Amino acid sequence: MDAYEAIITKRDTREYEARPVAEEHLQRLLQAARMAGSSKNEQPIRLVVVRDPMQKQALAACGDFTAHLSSSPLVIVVVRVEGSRPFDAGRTAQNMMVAANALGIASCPVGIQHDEPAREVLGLPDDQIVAMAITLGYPKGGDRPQGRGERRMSLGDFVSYERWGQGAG
C-alpha cells in the first residue's frame, strides 16, 4: 500500500482481535514515530509502551472517554516536555497510524485528561506530560474498516484559496 492509500483509507477503530501485535510490526511503528519531524529538531517526544493488562486499565482509569483502552492489544503512549508543541505529538501520532495501516493494523487516538494519574501510572518524571494515547490492534474480523470517507466533507467546503470562503476558480 503506498502513503497516499494508507492515509485516506485509515479508520479509527476500537475493536481488535485478541492477539498480540508482532514484534517486527510493533518495531516499525515505533521507527515510524521516531522518524517525524519536530519543531527545531527538538524532538521532545517519547513513548511508552503498554501491553500488561493492569497497566492499560491503570491508564484507561486517567481519561473520560477510554473504554476500549483496556481491551486493545496494544498502546503506545505518547509523551511530551511540558511546553513543547503539542503539534509535534501528532506528527508522531499520524506517523504511527498511517504506518499501522499500511501494515494491517487498525489504531484510535486516545486522550487523557487526568495528567497527574496518568504521570502516576506511567512513572513519568515531573516535566513530561501525556500527549495522547493510541490504541492498535489487528481489525475484529480481520478485515479494514470501511466508511467514514462518504461522510467527509467535500474539498470545496474544506479548502478556502487565498482567502477565507474563497473557491478556487
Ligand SMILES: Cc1cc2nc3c(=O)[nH]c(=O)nc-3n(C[C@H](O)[C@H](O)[C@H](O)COP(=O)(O)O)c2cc1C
Contents of the next structure:
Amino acid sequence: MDAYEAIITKRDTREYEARPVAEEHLQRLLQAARMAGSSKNEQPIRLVVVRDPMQKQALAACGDFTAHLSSSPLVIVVVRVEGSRPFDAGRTAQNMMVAANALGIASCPVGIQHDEPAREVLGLPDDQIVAMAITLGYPKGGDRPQGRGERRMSLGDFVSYERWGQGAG
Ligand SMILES: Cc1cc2nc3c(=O)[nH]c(=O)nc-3n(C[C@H](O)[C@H](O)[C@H](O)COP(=O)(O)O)c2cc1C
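Following the display of the form predicted alone, present the structure of the form predicted in complex with this ligand.
Then the entire complex follows, led off by the chain already shown.
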C-alpha cells in the first residue's frame, strides 16, 4: 500500500480482534509518531502505551464516547505539554494511524474529556495534558478496515480557490 492509499483508505474503526498488536508493529507505530514534526522542533508530545485491562477500564471512564476503549487490544495516549499547539498532537496521532493502516491495523481517536481523572490514571506530571487516546487493533471481520469514503463532503464544497467560496474557475 502506498502512502496515498494508506491515507485515503483510513477509516476510524472500533471493532478489533482480541489478539495483541505485534511488538514489531507497535514499534513501527511509535517511530512513525516520534518522527512527526513540531513547531520549532520543540517536540512537546509524549505517548503512553496502555495495554493493561485495568488501566484501559480506568481510562475509558475519563471520556464520554469510550464504549469500545476497554475492548481494544492497544490504546496509545497522546500527551502534550501545556501551552503547546494542538496541531502538533494531531500530526503525531495521524502519523501513527496512517502507518497503522498500512500495516493492516485499524484505529480510532477517542476524546478524553475529563482531564483531571485521566491525569491521575496515567500518573501525568502537572504540566502535561491528554490530547487524545487512540485505540488500535487488527480489525474484526477482514484484513482491512472497511472504507466509508462517501461520508465526506465533496471536493467542491471542501476547497476554495484564491478566496473563500470561489471555485477553480
Ligand atoms: C478530535 C476527534 C475526536 C474523536 N472522538 C471520538 C470518540 O470520543 N469516540 C469515538 O468513538 N470516535 C471518536 N472520533 C472518531 C470520529 O467519530 C470519526 O473520525 C468520524 O466519524 C469519521 O470516521 P470515518 O473516518 O470512519 O468516516 C473522534 C475523531 C476526532 C478527529
